[in-house]
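This document starts with one chain, in the form predicted alone, laid out as structure tokens.
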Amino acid sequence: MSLHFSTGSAGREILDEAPEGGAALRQPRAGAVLRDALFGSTLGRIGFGILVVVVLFCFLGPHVYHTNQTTPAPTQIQLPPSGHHWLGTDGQGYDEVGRLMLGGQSALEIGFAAAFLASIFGVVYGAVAGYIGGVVDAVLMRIVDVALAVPGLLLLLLLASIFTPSVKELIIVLTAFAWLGPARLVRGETLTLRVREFVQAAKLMGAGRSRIVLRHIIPNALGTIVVNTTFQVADAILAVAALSFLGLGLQEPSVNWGGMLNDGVDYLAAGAWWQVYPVGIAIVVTVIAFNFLGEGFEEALGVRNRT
């Protein structure tokens, strides 16, 4: 398991040109790349249709489908699927199908929260060292190598066996590994973007360091930003369905995917394939969701660099 990401053609730029002060500035047509990603690629319609899929069942699901998850139901433990019960139910008599859904609302909450502040962080931390270089640079980029150096997962079961994990805490350690793939790969695309002519024609006008970066660096390497938030996703619902599949996830009353999978494998011997199955192709089928809705952004974003 991972937590830092690498993309291909996603680091070119697409941008539109735009004169501000007499200068040639380029903005991303975010509106036009997310509607190519989305709706013009064959893997980008997949991974969105998955994807609405996917939150539907989850968040709204429980709407539709009403199931006691608060309760435990000694009368009804390893019940196969029926028709009550479409999915079965587990060890402690909860219907499977109302845990897949509050696990795959926990398993999303962290995996988007995660993705968005490290790529905030990431974003912001690479553009700087990118764009200030010099010692600064190397200072800055020095503690993320040393930082990629240590194995994730150990720290990552180091950290969930000394801390009650929850959602919060969970981000938050996700959070703190994640960031480093991003600020790598702004930092690189940092280094090519501060000879431009539009970031050189931005300082003559008197620009500040601080607006350069928010207003011209960043924007400019959007399509990388985006595509690696989406494997970003992907990655943290991995972490932690191998975190609570460990035995060091959400804790009850909390459910999460990783959860589900260590409770069922008990019964898999007994059977009771309905608490493996199912829970395992949610993870798989979610992940591949973003892994292609993250190829259909770099997709659109390379067919549009070619025209």
The other form holds:
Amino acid sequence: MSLHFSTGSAGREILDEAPEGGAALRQPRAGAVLRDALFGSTLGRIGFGILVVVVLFCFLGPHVYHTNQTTPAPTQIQLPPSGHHWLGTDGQGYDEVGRLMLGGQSALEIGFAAAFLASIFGVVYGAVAGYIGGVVDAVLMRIVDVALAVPGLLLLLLLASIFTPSVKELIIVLTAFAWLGPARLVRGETLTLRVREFVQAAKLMGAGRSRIVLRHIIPNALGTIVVNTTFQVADAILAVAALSFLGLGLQEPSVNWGGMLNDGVDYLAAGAWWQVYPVGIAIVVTVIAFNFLGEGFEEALGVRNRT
Amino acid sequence: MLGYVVRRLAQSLVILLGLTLLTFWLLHLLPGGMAAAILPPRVSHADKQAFIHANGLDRPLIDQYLTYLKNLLHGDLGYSYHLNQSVESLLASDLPKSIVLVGTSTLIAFLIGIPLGLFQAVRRNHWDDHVATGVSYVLYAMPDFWLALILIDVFALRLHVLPPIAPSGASWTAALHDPKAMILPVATLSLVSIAVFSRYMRSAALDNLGQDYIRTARAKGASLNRVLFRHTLRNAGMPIISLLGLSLPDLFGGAIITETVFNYPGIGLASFSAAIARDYPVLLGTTLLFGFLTILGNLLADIAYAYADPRVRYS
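The structure above corresponds to the form predicted alone; please provide the structure of the form predicted together with its partner chain.
Time for the whole complex; same chain goes first.
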């Protein structure tokens, strides 16, 4: 009898429904799970739709809407929206639409990278703590508790003031904070999974610790992990924006949404709304897309968790 | 109950000790070591060596850590050469101002968010529930600094009804003397919390409304209001206590942003200025303080919860 599942909670449900005698278990295909996750719920469909639009705007947009984003244009500063500059220009004469696209690229890249790294690290950490248990678990989880007691933004400020961040360093700094959530979540999942029959069976068959964690525990917690990672992308995008808004994130000449808002503040009193409202809307729309997608995954994969 | 309290207290002490290890480690992680972090940038080599020796920075790490702990226990959080002030006196003068801001905002968010969530649960899937859910989704995704800018733009710059800057007096009573200037900062912080509380309350109330005891109470002739506020609120509202404890770090993070945007001289603004100036003693002092308050808040929330719901103590 095959007791190997690779598709997260969808597989778990089938195990729950399996008759006692152990009839052949059908393994759900990854493609079907993905389709359900993306299109199985209204929120997921909306989130996915918005995300496609945002990605096309940021990555395909610059090929359609050509702007100069490399040299300041002193004759073009602070222009209100017009047929020539759809959303006006900023204090250095850069076109705002073009800047939104570039800023979106870095927001999405950093958000994805940080969420992905944080999930990988957090998942391994949490699974090891939960599976080994005892003193190791207690020590590892107290470390998480300590780091979680410090406000995330303060930790980010501290790290960002130590390392003036480039894109790579910013991803590391964000990861240093973001792995805590998945670690706690996966540890909890592991505690319930390690006593399940299929893990016991694998153990009896002589599987080692690392094989059990990597081949049995983590794959079965995959639903929870995917949902959490999706929310993490949204959180990371917000965190980068906050840090850059405070002037401690990415430095010039790199373009990012938080920095654009920081620049725009100075001109708000002069009525330059186009430097403040479109950027904020871009952040909110992107974050909502990931939150919807996460809730869609939650519904479709049948997991319920958010740290 | 006593056993539970002792257990949670011991756990909190361990986390607190871990927190001091974290700040101590960060202080040593800084480029140039602890002396470079504490001293102003243009200090002569001889002065630096003298400082290192006088403060025992050439002694073994474990000795240094024990001294650090001893100083902390005496309320000595270090000295900011940047501000020419001890960190503890800075925190002592700024903390009350942050407490006024965060406390008022949380209270308001509570008074609006909880009834709103209950109301949404009763009206679930009606148009008004959909509107409220939509608004809270947007608020939930909205960066607090952008929300603050919108409020400033609309109410201060366009309508001219409220000042764009918070009261900046040195004493915490400054906020009481100029309540109008507190409206926008408090609104910024509480709007986000309202979204969190109402979303939580809505789903907790929905879980409860379907249960038998609600039907029994209704069948016995209790009015809808009585059922909602006496029965549902008590059961669904209890986890809110721990939600409040858990959301403390986010509230403090929100205070950093809000105080910076509105130039309100609390701990949030102090830590932002310290980060810009690389004033590490202040930055690590605020880290310790926020961490301590979070640990304390979670401990109190857990004890209150265990007191209200005996099932927690024995699980």
